[in-house]
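First comes one chain, alone, set out as structure tokens in the form predicted alone.
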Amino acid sequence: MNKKIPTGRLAPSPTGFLHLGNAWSFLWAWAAVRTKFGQVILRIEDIDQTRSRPEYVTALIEDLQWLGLDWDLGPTLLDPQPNYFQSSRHQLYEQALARLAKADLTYPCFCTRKELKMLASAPHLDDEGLFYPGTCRRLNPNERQARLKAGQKAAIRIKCPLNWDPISFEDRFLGRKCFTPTPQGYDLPLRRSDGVIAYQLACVIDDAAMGVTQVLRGRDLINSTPRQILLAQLLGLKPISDYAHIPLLLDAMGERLAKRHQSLTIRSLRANHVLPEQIIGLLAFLAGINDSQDRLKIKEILPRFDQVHLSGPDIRITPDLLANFGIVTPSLIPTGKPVGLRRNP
């Protein structure tokens, strides 16, 4: 793969149907690559096989194609391309873990889910909800061995080097960001105690192996970026330098759109006779490039991409807003107090 070609990826998890929030981030990730005449990769992040379903893989491919999103590398309905499924790449992740362990950059963590959930309610968490006080990092070799002999299952965590230099990157929409790694925030789990590889490790390995040069994703993942940069550096990989983090789509009550918002899945919208041009027109309006609230074909947004406004606050989706684009859905989402039409300034 020619790494000089701008390369981005769409990386859905097949744990449910794609929803309007997914379409929002995938649309702009796709456009950011296509405007550079680059290549798009479709990667299926099905590493957690207990939650992933093959019927969701089929549905997400159909829904992406229905919206008009295309890709150059990755699975299609006719050509599965298993190497673009994380579930088939486990050997690569284990090899990376072995390299880190050999460099004394990992340690076993015996903390239970209950203990970690108690930490998750602590007031000192960062915006991504990540904080680990180093309980198992402080265990000596004899204590670790005793726990393993007693049959305790262990997750594997990265051992963040002490006094690591601050990590900075330039965000396309938010400007320069700088983070200082500490063990409390950067001792990430790399493999769960049940053997499932963690998102951060799989993402870093796959982005490097697939030649990804740019990432556009929701702002809720911005604190993953310095952690992934750190992990890439520790693995001897070249970190991605082109990042963009965009506002999230919220429901009318201010909750992030998710798979539980069933009336706003692409599948549900299609079943309610919504056209892809209506969805593209809506998303373009929210990004500030569709003043007239027209229906748009997906390729019509490419000449306007350099004018998108994606640095503002998160955006609420209300029934009134949907109705302005002819989108009527069953009342399966909280509506709350109407906030009317809005988009990023």
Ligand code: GLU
Second form
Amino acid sequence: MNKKIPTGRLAPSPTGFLHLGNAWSFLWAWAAVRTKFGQVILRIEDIDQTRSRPEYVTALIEDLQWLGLDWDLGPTLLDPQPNYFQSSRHQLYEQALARLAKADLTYPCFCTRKELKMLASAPHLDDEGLFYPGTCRRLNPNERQARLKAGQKAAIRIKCPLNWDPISFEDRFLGRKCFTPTPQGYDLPLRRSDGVIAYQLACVIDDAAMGVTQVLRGRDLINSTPRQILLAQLLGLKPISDYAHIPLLLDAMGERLAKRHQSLTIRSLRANHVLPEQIIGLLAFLAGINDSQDRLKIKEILPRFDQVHLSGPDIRITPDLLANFGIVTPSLIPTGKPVGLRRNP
Ligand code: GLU
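Since the one above is the form predicted alone, can you give the form predicted in complex with this ligand too?
Now the complete complex, all chains and molecules, led by this one.
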């Protein structure tokens, strides 16, 4: 693969229907590549098979295409392209784990979920809930061996090197970000004790193997970025140089949009006769490139993408805001009474 072609990816997890918040990040990730005439990859992040479902893969492909997004590599409804599903790339992840283990850069972690949960309520937790006090990092080698021999289940954690150089990257919207890796924050699990490969490892391996040169994603993942850069460094992989982390969409109460916000799934908006142009118009308005609150075709946002500057706070989606674009979803109406569909103003 020619690494010089700007390459970005849409990386949905098929654990539910796509919602407006997913459409928001995928739209800008797509536009950031298309304005550079680069290639877009659709990668299905179904590494956790207990939560992923094939019907959500079909739905997300349909919904992305309905919105007008396209991609050059990855599955379509007619061509499943298994190589772009993380569930079929297990061997690559295991090989990377073996390389790290050989370099003494991993250790087994026997801490139970319950123990880790207790840590999660510790006051010195970092933003991402990743504080780990190094209990199993400090185990003496004999005890470690004895536990493994006794068949005790273990996750595999990365052993963050001590005194590693600070990790910095340039964020398209937020400027230079700098982080200091410490074992407490960076000894991430790479494989869970049930054998499931962690998102961080799969993401780093796939981004490198697929020649990804740019990543635009929600700001909830900004703490993952230095950790993924560290992993890439330890694996000797080419780091990504172009990052962007954008504000999240919140509901009217200030809660992050998630799969449980049924009424804001693309599915349900479609069922409510909302058109893609209304959604694109709304998303462009939220990004500050649609002053007149028009409906927009996806192609119309490309010439304006240069003016997108997403450095502000997270954005609340209120019924009024949606109504300005003619989008009325029943459960967003506070009275709970059934509401007919409204025409666009
Ligand atoms: N699959 C991840 C998610 O749905 C996206 C990860 C990424 O963009 O790096 O949150």
